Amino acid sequence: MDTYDLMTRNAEEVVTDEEVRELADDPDGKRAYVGYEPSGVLHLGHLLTANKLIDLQEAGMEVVVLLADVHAYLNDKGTFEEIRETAERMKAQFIAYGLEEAQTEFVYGSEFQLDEEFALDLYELEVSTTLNRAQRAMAEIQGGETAKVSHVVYPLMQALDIEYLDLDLAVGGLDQRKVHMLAREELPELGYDVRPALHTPIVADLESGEGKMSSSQGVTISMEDSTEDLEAKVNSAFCPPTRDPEGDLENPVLELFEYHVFPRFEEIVVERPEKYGGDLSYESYDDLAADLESGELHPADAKGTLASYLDELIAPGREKLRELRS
């Protein structure tokens, strides 16, 4: 896999392709980032973008993880002391999950977002950005909450983060797209360069295949889950024998294989008794998905295999959480 393919693997959107190709031509020492609100234990939503950071590190880039304590405070996630305690736990989990510590810089938002220069740039963005534009940028992140003044300041700060962290690439879920587009529109007005962005997919709800997997509602998988809990969640997952049976539903089991398992393992082995055809091995996601569709791979076998590989991925973080709490 060449550098560009590695950098863009499993990306839902590349903005812009030309800019990312230029970055892929000389990635060494370039800086990519994801910002995370310190709001709890890492779950598969966090880890999907973390997988992309691991790809970027393999490509030669340095990674910046913004532990967005000021953003979390604006989003009413606790006191600064509580938020920072959570952030330290998240930091340890990311390293346990597989980010290379030597290539990863962890930064608190409060290290620069409270400085005068940042504040003045923020005020200038507040003057030049309409209320409707800021609300649109925040809508998917905000969810169904009642809009507050802090919600429209939030995306403007995110836009400035890209400049103040001295970045070459912004990474986020597809729900961050409007924020990154806002940054591309507004940063040049302050005399700052635009940066390319990679957007990762949103995994569907585990039980229904609709919407998105969420830690606040429905079923999600996190580093707190025991092996038994993880197996129970995966075994209850929606898993039709097709990737997109009716055009409006997704197969979350296949999505988790595609976005979480295959990027981290060179070969996936489905263990089966000889009377059911013996073991199956896969080096590509498409081959596994095709076997599920054809009936060669039974959904129950797919789920059992998925649970086993996901458990291997989150086990180090689970152990780290136990250490931090003991």
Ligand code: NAL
Second form
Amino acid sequence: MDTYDLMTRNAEEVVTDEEVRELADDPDGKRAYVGYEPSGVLHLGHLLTANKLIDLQEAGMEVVVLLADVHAYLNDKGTFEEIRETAERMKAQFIAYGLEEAQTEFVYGSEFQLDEEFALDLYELEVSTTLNRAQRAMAEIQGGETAKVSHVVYPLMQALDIEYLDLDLAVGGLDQRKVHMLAREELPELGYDVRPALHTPIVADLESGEGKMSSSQGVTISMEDSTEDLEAKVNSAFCPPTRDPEGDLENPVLELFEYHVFPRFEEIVVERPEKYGGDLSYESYDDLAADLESGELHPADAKGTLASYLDELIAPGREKLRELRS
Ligand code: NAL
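Could I have the structure of this protein in the form predicted together with this ligand, to go alongside the form predicted alone above?
Below is the whole assembly, all chains and molecules, this chain first.
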């Protein structure tokens, strides 16, 4: 696969395409970054951006993972001590999942966000940004009501981080796009450069195929799930025999194959008894989706296969968590 295709595969949005193409011409040693609020254990939402980081590392880039402790604090996720403990476990899970340790730098937000220079830049952004703009940037991240002062400071700090971490590319879920747009507009006002961004899709809720999968509501899959939990969750997932169900619905089973399984395995084997046609093997997502649509691949077989590949992906992180707790 060519470098640009690898860097952008499965990205829902590339801002801007021209800037990312330029980066793809010479990615060696360039720095990409994702930030995460330390909270709970890793779930599929985290792993979707992690897959993109693995692609970028394969393309030769260095990856910076921001453990956004101050952001988590501003979003009411606990005391600094609790947040730090969660962050350390998160780090271990990312490495277990497959981020290349030698090409990954983990940084705590509090290492630079409390410096005087950062604070002064933040105040400058506070002066130049309207309340309305900051609230809109935060609305998709926070989900609930953006009513606290901390919720409008949050996106401004996130925008500044892009400058302070000396990055060449910002990566995030599509829910981060308004923060990245704010950064593109406001950073030049402070005399800083604009950076390109890649946004990963938001995966639909497993059971309904609607909206977004999240840990706070509905069903998600996390590093803590046992093999049996995974099987049960995937089994009860919405899986019509089409990749584009009616209306706003998605096929979450196909989405998980596309975004989580195919990027990490060369070949997917669906095991079937001889009397049902024997094993099927796929090297591309499109072939699998086409077989589901034609009826060659039964949804139940697709689900069983999905559960076992997801299990293989989360097994090392699950093991790591067990170790850390014992
Ligand atoms: C992502 C988050 C917090 C701070 C960041 C700083 C720079 C780049 C990305 C960042 C977390 C993210 C979330 N807002 O919703 O999880």
